[in-house]
Amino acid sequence: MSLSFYNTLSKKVEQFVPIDPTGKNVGLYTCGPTVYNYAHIGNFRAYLFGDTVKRALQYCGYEVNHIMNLTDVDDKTIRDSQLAGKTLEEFTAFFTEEFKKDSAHLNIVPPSRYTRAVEHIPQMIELIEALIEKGYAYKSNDGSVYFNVRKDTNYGQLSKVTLANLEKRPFGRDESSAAGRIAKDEYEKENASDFALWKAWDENDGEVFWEPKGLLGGRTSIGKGRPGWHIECSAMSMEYLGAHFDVHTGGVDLIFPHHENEIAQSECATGEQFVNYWLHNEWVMVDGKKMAKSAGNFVTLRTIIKKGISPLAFRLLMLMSHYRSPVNFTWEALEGAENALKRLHSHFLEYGGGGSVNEKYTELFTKNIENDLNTPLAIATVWDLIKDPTIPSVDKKVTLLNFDAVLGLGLAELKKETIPVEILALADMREQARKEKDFDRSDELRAEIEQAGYTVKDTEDGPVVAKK
């Protein structure tokens, strides 16, 4: 079996075949954060997914050039930097660093390159000019530039949104009204409308603008303003991965309009297919609703850490569900994942070194990963390996390290913690009290253990003692 993914573009699982004729190199683009606030764990599901895709590709022998954008100029960053009384640069730099810290806590491998939108304005201008020259974009009366979706006969190929609702709208490069246009960076309705490539400056933008005349050493008809959100990703991905690359990842909320618009403007500008494989992860839900800042139902990684829960427990929780299935977040589920993580770490630390990778379980694990990243079954394989009495512990350790190249649960960095013998003795006494159903004594012993600075958690494999 070989690596396969569910391709949102074709709506089916496809065998992965890289563009590179040598079959070794893969271009991967992940839509990164808009750095106007702390990313919440719903956002981080998408970044964990992109990390898992990259790890899986590398596990299967590919060299991956991974690009992740940082949206540091858009409606939100401008609005909130002004509210904070800070420059755009100062405001976005802070949240960029906080995002990188959170990513490190989750053991997300940094991309080959982070790309900041404000550092790629020339590339965006060049792309916009190509679209104007080819007749796919037009200037409005206020000087903004819009992409004309009706000129793109393939519009809707990713999301299946149709152009039927445009039939009665004015059409042409010199439209006198704003009918059929959307100036906002984000819009949720499945509304196929002309979208902004370049936004003419207005007083709401304050000091945030560029004057692109002569920016590329030549002439341009584009005036003072700033880029729209969609053009940013097209320009940055093509700058480092080329006009046609392998894999693009993101959350399902980006399929429309963002990714649909990326495809439209990129393919109309270059005449080439933009991306071969579009991979999308489902939402993190809270009480049946999508986790979102706008809904006020979000949780950040900081909250998880303050509760004393390892960020890697959240990573494991996401791996325990298939990326194409929604996850309903509860604290109980996260605590369950933390208990499982501690059991895994405890088993790993008990194993000695010097073994060999077990072929049987490696074959099972690899098969699950290659089958559209079936991480729930891959995790099940981990536990089957741990429970198998026929496999030497030294072989289990090496095999688990091999699996962790994909799972990213931090096994290689683990150091065995020495629990004082008197604390272990208390834990044994407490376990005996529990077996004898002397729960008052059991609670007293738990309190004594915790007063000494340790925790004890009951698992199916017995009590697990750890330092607070």
The other form holds:
Amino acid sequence: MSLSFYNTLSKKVEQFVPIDPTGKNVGLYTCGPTVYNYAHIGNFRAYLFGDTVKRALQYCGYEVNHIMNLTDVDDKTIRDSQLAGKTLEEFTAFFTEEFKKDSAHLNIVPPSRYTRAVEHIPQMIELIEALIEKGYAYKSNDGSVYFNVRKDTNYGQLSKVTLANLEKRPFGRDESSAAGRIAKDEYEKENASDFALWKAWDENDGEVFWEPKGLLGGRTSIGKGRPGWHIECSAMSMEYLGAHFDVHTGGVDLIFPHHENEIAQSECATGEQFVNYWLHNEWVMVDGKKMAKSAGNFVTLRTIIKKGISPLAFRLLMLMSHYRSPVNFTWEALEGAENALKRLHSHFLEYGGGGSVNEKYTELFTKNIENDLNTPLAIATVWDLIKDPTIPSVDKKVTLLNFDAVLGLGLAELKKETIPVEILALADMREQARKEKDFDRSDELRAEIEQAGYTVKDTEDGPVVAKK
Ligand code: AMP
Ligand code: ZN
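Next, give the form predicted in complex with adenosine monophosphate (AMP), keeping in mind that what was shown is the form predicted alone.
All chains and molecules follow, beginning with the one already shown.
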């Protein structure tokens, strides 16, 4: 078998074949956070998913160029920076740093490059210009620029949205009117609508605007304003990965309109297919509802850390479900995952070094990962390996370490706690007493070790002392 993914575009599990003729390099784009607040753990399911896709590609031998955008200018960042009385730059810089810290806590490998929207405005304007030139975009009377979905005969290829309502309107409608157009970055209407590529400045934008003429050396007639959200991702992904690249990830709620619009803008501007594989993770739910900032039912990583729970327990909890299944978040489930994580870590610490990779379990694990990232079965393989009495523990250790390149559960970083020498001396004395079959003495020494706040466990590799 080889690596395969469920492609939202074809609605099928497909074998992964990279565009690169050498078969080595892969371009991967993950829609990143809007840096206007702390990301919640529902959002982090999407970033953990992007990270898992990257790790799986690397595990299968590919070199991955992974790009993640930071949406640092849009309706929400402008609105909330004004409410906070801060410049857009100051405001988004703070939440960008918090996002990076949270990602590090979750063992998310930083992308090859984070791309900030505000640093790619000229690329966005070039793209908009190309769309106007080719007749796919039009300027409205207020100076904003909209994408004309009716001109794109492939519109709806990803989400299968319908153009029905648009078609009901009289042909040759007045493009200066607002009918059928959506100025907001986010909309939920099931029907396609013309969407904003460039938003003309109005007083609500305050200090936030760009002058395209200056940026493009006068080569544009687009007036003062700011980009729409969708064009940001098209411009930044194509800048670093090329007009046609391999994999694009995000949560299912981005399929429409965001990803549909990304495809429309990019393919109409370049005339090429934009992305080969579209991968989407399902939601984190709370009591049957999607976890969302607007629903007020969200949990951030801060709360998890404050409760003394390891962020990696959340990572494990997400891996225990397939990415295409919704996960109902409960504190009990998270505590269960934390117990499992502790068990995994303590087994790993007990194993000695110097073994060799177990082929049978590696094959099983790899098959599960290759099969559309079946992480729940891959985790089951981890436990099967741990429980298998026929495998030497030194082999278990190296094999688990290899698995962790995909799982990211922090095994490589685990260190035996430094145990004070006097406690180790007590453990040595206890081991000596046991060897001499002086069990009263060995029990006394164990009690002394426990009183000092440590435990001693007898394993096949000898006694292991740990902090309680
Ligand atoms: P947003 O900041 O709303 O653009 O969301 C950032 C990422 O998180 C996107 O990929 C969303 O699809 C994803 N997302 C948002 N809410 C959830 C949720 N409850 N469960 C899983 N993914 C989510
Ligand atoms: Zn995006």
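Everything numeric here is computed off the predicted structure, so don't read it as measured data. For clarity, a rigid core is taken as the largest C-alpha set superposing within 1.5 Å between two forms. Positions refer to the first chain, counted from 1.
Chemist: Given a superposition on the rigid core, I'd like a yes or no on whether T22 shifts its C-alpha by 2 Å or more between the two forms.
Modeler: Result for T22: no, shift under 2 Å.
Chemist: Could you check whether the CA atom of A447 moves 2 Å or more between the two forms, using the rigid core for the fit?
Modeler: A447 C-alpha, core-superposed: shift of 2 Å or more.
Chemist: Hey, core superposed, how many Å does D438 shift at the CA between the two forms?
Modeler: So the C-alpha of this residue moves 27.4 Å.
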